[in-house]
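Given next, in structure tokens, is a single chain: the form predicted alone.
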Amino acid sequence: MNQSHVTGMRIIGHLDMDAFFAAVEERDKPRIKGLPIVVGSDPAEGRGRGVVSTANYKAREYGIHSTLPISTAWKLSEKAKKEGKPEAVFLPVDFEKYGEVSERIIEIIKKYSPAVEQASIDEAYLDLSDLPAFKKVEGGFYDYAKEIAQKIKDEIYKKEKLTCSVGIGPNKLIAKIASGFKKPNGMTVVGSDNETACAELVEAFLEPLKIRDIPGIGPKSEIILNKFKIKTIKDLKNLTKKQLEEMFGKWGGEIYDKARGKDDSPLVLEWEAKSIGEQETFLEDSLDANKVTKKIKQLCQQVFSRFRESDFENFRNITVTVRFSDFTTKSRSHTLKEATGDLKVLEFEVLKLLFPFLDKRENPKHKAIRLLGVRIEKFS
């Protein structure tokens, strides 16, 4: 955990690219500039079965957002079209291109900070608390951190013609929440060189926010908390640690700390893949054994191809996921006695996990299958 030798406290930045996939597509395709853009599965004129990966801010004005069913996104676009607005442009996901752009962005960030954690393809944490240039800075160390972050934003835009939003705070939690505070192309600083003043700023920043603004609190947790009339982080602070642990177990204790802006997690500078997986939604629900078997083998080959590109030689755990026509989702896993790096072994074990879903063992009502997924873990 890096700390400033001068201030004795951490100053962490979180950089989040704005509507990354859609922004890259808009940059590379001038003809669609300024239009609502949706990156994801093929909508197939409203019959598509996948989801939205990214929607730009114009598309979000129509109610389109990531993880929304692509068929719903299509309907919202058609509704906007009838109202005289531009219809959305639907584009497929190009992970290879986005990955190359992401690598160049990370290289820019590393020029300004010695410690960078790439959290995903479009976001990163950077330590701004121990930079060589931190001396006696007029205006304070947080002002200097903001200056560095602005230089990063400017260079990314100059070289990639893409905008990003940055949050700066005393830890990763506050930095991440702050980066989403003024999107797109925003900058939010929550902190002070004075430790007492910093704690007060963090408290004032967090309390009015909704509980869903805390990373990790999802729809199910929100429903549970809403039953106790907990809507904001200020409301959440009225619950004791014991009460939260009774509701959520160990996670409840973490929620208690997060509501108070506490987070001592370090930056993870060396990232390793914990799993490699692929999944695909059928254009039409099916229980045809030949069709399902063919698709699962294709997924095995895609997963294995990505595995071969990694630095790993073997894997031990295999998981198959099946989503039925009624959206019920089941997963089954198997851990091999000996690690393997063989495609044939992967296919054999995946089929063993899959076949019970084709008959009454795992599918007594003979429901058609909507989605299949394959994942491997426990690498060596």
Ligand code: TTP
The other form holds:
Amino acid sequence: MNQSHVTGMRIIGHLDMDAFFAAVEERDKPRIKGLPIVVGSDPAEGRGRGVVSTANYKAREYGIHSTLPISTAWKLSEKAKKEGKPEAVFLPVDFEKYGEVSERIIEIIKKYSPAVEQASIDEAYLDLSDLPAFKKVEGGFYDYAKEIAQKIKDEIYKKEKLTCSVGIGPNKLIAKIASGFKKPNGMTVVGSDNETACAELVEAFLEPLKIRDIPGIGPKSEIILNKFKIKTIKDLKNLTKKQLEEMFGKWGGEIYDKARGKDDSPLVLEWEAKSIGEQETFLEDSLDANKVTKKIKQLCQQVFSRFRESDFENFRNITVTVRFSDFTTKSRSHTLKEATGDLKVLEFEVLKLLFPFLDKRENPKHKAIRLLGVRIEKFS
Ligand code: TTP
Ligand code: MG
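May I ask for the structure of the form predicted together with the ligand now, the form predicted alone having been displayed?
Then the entire complex follows, led off by the chain already shown.
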């Protein structure tokens, strides 16, 4: 857990861009400025089959939001049009562009905080507890954390013409809930330099919120808890840890802690490649030993060349996946006694895992193979 040696306290920020995909489009297309904008699949005049990725706040006034079927979004826009309001502008998703903007935003945040976890394309956690300049701070640490967060917001706006919302608190959980508390362009601080006061602020902040405001409590958990008349986080605190564990298993214990604002999860600073894998579907299903062997050797080579480009020197675990013509899928793994960085070893082990799928050991019905996959993990 990151904690400041200077302050002895942990202060975490969470930053989330406002209506991200739609905001980028609105910025880049002056003619649609101020209009309701929906980014997602093609509405095809109401016959489209995909969903909404996001909608800007204007379009949200029509009831349009992420995950809504695009056909419903179209209907809502038509309805608004009949009422004399502007119809929504529908745009396709341009991941590449949003990815580039996202990278630049992370770079800005990194200038201000020594530890930044990118949590998704438009959100990041940042450690505000160990800022070098704290040594010089005369005011409160929280005040200073807020000042830094404001600087980040200002620089993002200046450089990217985009707004975001920030939450600041004693841990990731509180920071995340706080960033969504006031949107768009909000800043919510839940915490204090004084430990007792901080605990009280956290409690007062959480209690009136709905249980769904806790990240991880989704519609299914909500239905279960509603049966017990539990709607708010305050209600949730009436359940003992044991009761919650009986309802939800291990996750119940986590809910118990979250309801009390407790969370000591660390920032995950760099995305680590935990496995390297490749898979390929045959143009035509096959059980021809030559063809299958040739394909799996190609996959081994592809996986191996990606492994060579990585920072790792060895791997220990090898997995082969086979999908048959009826789509049943099986995987077999092997962990080597000694880690290796050798293509020959990989090929040898992969073939050993594959062969039983070609005869009655793993394929008694002689099903043809549709897809093959090779994966390596447990790197060192
Ligand atoms: P969010 O941060 O959840 O949403 P948002 O940035 O559009 O709006 P808000 O102001 O409420 O934060 O997601 C970030 C982006 O991820 C969003 O712009 C589009 C994309 N996304 C999807 O493609 N599908 C989804 O279901 C969600 C939730 C988001
Ligand atoms: Mg967002």
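Residue numbers count along the first chain shown, from 1. Because the structure is a prediction, the values reported are computed rather than measured. For the two forms, the rigid core is made up of the largest set of C-alpha atoms that agree within 1.5 Å on superposition.
**Item:** Core-superposed comparison between these two forms, Gln279 Cα displacement 2 Å or beyond
**Value:** Comparing the forms between these two forms, which are aligned on their rigid core, Gln279 does shift its C-alpha by 2 Å or more.
**Asked** Does Tyr62 count as moved between these two forms, where moved means a C-alpha shift of 2 angstroms or more after fitting the rigid core?
**Response** Shift at Tyr62: below 2 Å after core fit.
**Request:** Using a rigid core alignment, state whether the CA of Asn238 is displaced by 2 Å or more between these two forms.
**Result:** Stays below the 2 Å threshold, so no.
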